[in-house]
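Read the single chain below, which is given as structure tokens and is the form predicted alone.
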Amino acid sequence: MSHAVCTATYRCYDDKADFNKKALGIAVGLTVGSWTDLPEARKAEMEKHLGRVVSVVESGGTEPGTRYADIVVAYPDVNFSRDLPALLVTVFGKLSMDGRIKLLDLDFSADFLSAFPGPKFGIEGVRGLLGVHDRPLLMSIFKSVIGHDLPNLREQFYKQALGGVDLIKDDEILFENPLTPLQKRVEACMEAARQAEAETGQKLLYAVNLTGPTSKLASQAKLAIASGANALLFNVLAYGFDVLHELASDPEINIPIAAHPAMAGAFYPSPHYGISAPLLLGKLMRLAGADLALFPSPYGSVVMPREENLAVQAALIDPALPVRTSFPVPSAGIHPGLVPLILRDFGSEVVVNAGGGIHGHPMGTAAGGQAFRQAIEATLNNVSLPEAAAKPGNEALRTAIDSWGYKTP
């Protein structure tokens, strides 16, 4: 095929189907609609629009519900505009409602990719803003923020900052409200950040939650920046990948964007339906412009299988995609005792993200951050956490291990 195409990979489950016929139905049905009934002259005109079956690989056994095929279909670029909604509707719009079929992956033509600059900062850019190049980053999360006023929010921010974290993010359910409106929230928290930096010497990014009607998101982002914001948090799946793309492509929105995975559970967990986690939370987030991408960790309270987790990470850093890499941020249920597992699985290009593992520390929020920093330092130096915890000055880590235990890779 000489013209540019994007390819979609599906996993289709069916105990009796002719998968080759099914694949052909997808390729034709999602492009020209009908082929065999067209007159020859019309076929010549429509040829450039026709989807093509690339491959059909059958697997599974004879037990009910186990027979499936991985189907790859190529879709001509001429059929859709250069935006993710157009591509997603083309390859999986009505097909997503056609029985047990899951979209596993997408591969894009160079022409399609040319419309997507990807993350403005990516891993190296975020590291450059913080001046941290030799270790994993540490992020903490606001907790119990609904109903708090600005002084309480500022105090919570300040305690987190004193713990040595590199990033602090809003809770994704903190929306615009009379007690902590966006502009005042940014001003208060950035003032606390400056106060903490004067004591710790450490820079940090505050990812303020960007919310509201879609039509006002860009202006809200620019208001946050004018108020001193140095990062944004965005619930991508509630708004759509194209909204993230528009925000990330705006030259006036010149701060990193952290993509939250809220609502992802409606898309990826089923083996039979939806969109795979590596595509949903990895490749598409990165292509749309996420500088940091959060996703459920394989260790904590919202568990994603480790193999699937590492596939998300791989999509975020895959050099084959010609845009900047996105920082992987495995999240949920993380405490200092899990740091050796996180670094084993993700290496040093990772953001260790914790909420309860910082705020729930018996010695307080600042000690929670310190415990993570001590755990990260020990792991990078091949020192076991119990050995590190026994050293003078590492009381925060020792207390964390006593409270939550630790895991050995």
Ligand code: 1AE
Given for the second form:
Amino acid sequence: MSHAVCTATYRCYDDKADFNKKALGIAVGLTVGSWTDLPEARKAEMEKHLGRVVSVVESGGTEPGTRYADIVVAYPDVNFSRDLPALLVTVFGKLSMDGRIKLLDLDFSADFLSAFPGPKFGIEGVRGLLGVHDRPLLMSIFKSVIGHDLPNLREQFYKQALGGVDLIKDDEILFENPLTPLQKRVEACMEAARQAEAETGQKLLYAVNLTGPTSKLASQAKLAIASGANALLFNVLAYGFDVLHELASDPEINIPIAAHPAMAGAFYPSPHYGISAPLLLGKLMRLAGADLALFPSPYGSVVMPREENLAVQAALIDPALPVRTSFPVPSAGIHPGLVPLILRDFGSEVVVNAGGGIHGHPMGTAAGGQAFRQAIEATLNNVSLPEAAAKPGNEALRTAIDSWGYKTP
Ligand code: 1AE
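What I would like now is the form predicted in complex with the ligand, since the data block earlier showed the form predicted alone; can you produce it?
What follows is the whole complex; the chain from before opens it.
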């Protein structure tokens, strides 16, 4: 009789190991513990709990450190509850500390997936809230937030909003603090958003950083909403995927959640250890309910290889996963001169996101946003950035590319 399973794909490096034996050790060791020593009657009872090796594909050379195998193991659903902590501890709990092994991917049974509503808004929902359907979105990140008071933050917000951005997010290092407490921060920033909208006619979402002890997060989120918040930022990896899942599943938290990747570097960059970027920052973020998922780009200051980056994007929008898509937000060190590369790689379903690339604009913060919007418009119209920058009215873009340069795809 076949049972529902979730499968894990690992890459295991070892110069000498018998990889088939290693795979069997994982499948048995992480499920029933031991198999051959069991009496026949017990084997029959335990069969439904037994992990199975699906495949072992060996690769690499004879040079030391290059021999590896990709191992796929199926884990019976009956062994774990329908939550990510249970699945992650099953497939990569103790194993994550046992030699050079990296978790590359997870595939979930339909029954396991049924416990996950995924993002409440996703790409379409976020676009719907903003009323923008025909271009990539633009997000601006607050910079210089610690030690600033409310009037200062409000002014920064207003200038960002005047630049034509669609979203503004808190910096991830802005926590609950006496100068700009959550409720007052939301009230001040949303007031600035209304003031800017009266001038620009443009709606925007403000993703306020949801912080503090886990037990208070849901009530803080509801307080933010009651104060007028229309989006949240959340440092998912510091809290765990299950916390995002709880927040995203709460019917009263009915605003988009942007997932920040802080701490992800502790998990994905090694070829030998941790969890792959597409799984960590793509599939799991989406399953747990991220409406927008931030991750490093291949072009900016914190760099992820392009192939890996596109695999993160693919996981966020893969139609095979039966939940809404998450907006890909390649980030860190982005400036207007990189827009053609971002749009080449991500198409239109992307949020262009910048902090320093907006606030550091020589003509000021509002011009920083305008330069990005001009770069996006030019690229969508197949106009090169230097050509667009030479046009009347595009001084902001001209100054940006004079400052930071530009890249042609
Ligand atoms: C990968 C996350 C990027 C981020 O949160 C951030 O603050 C970027 O700032 P800039 O654009 O590098 O200044």
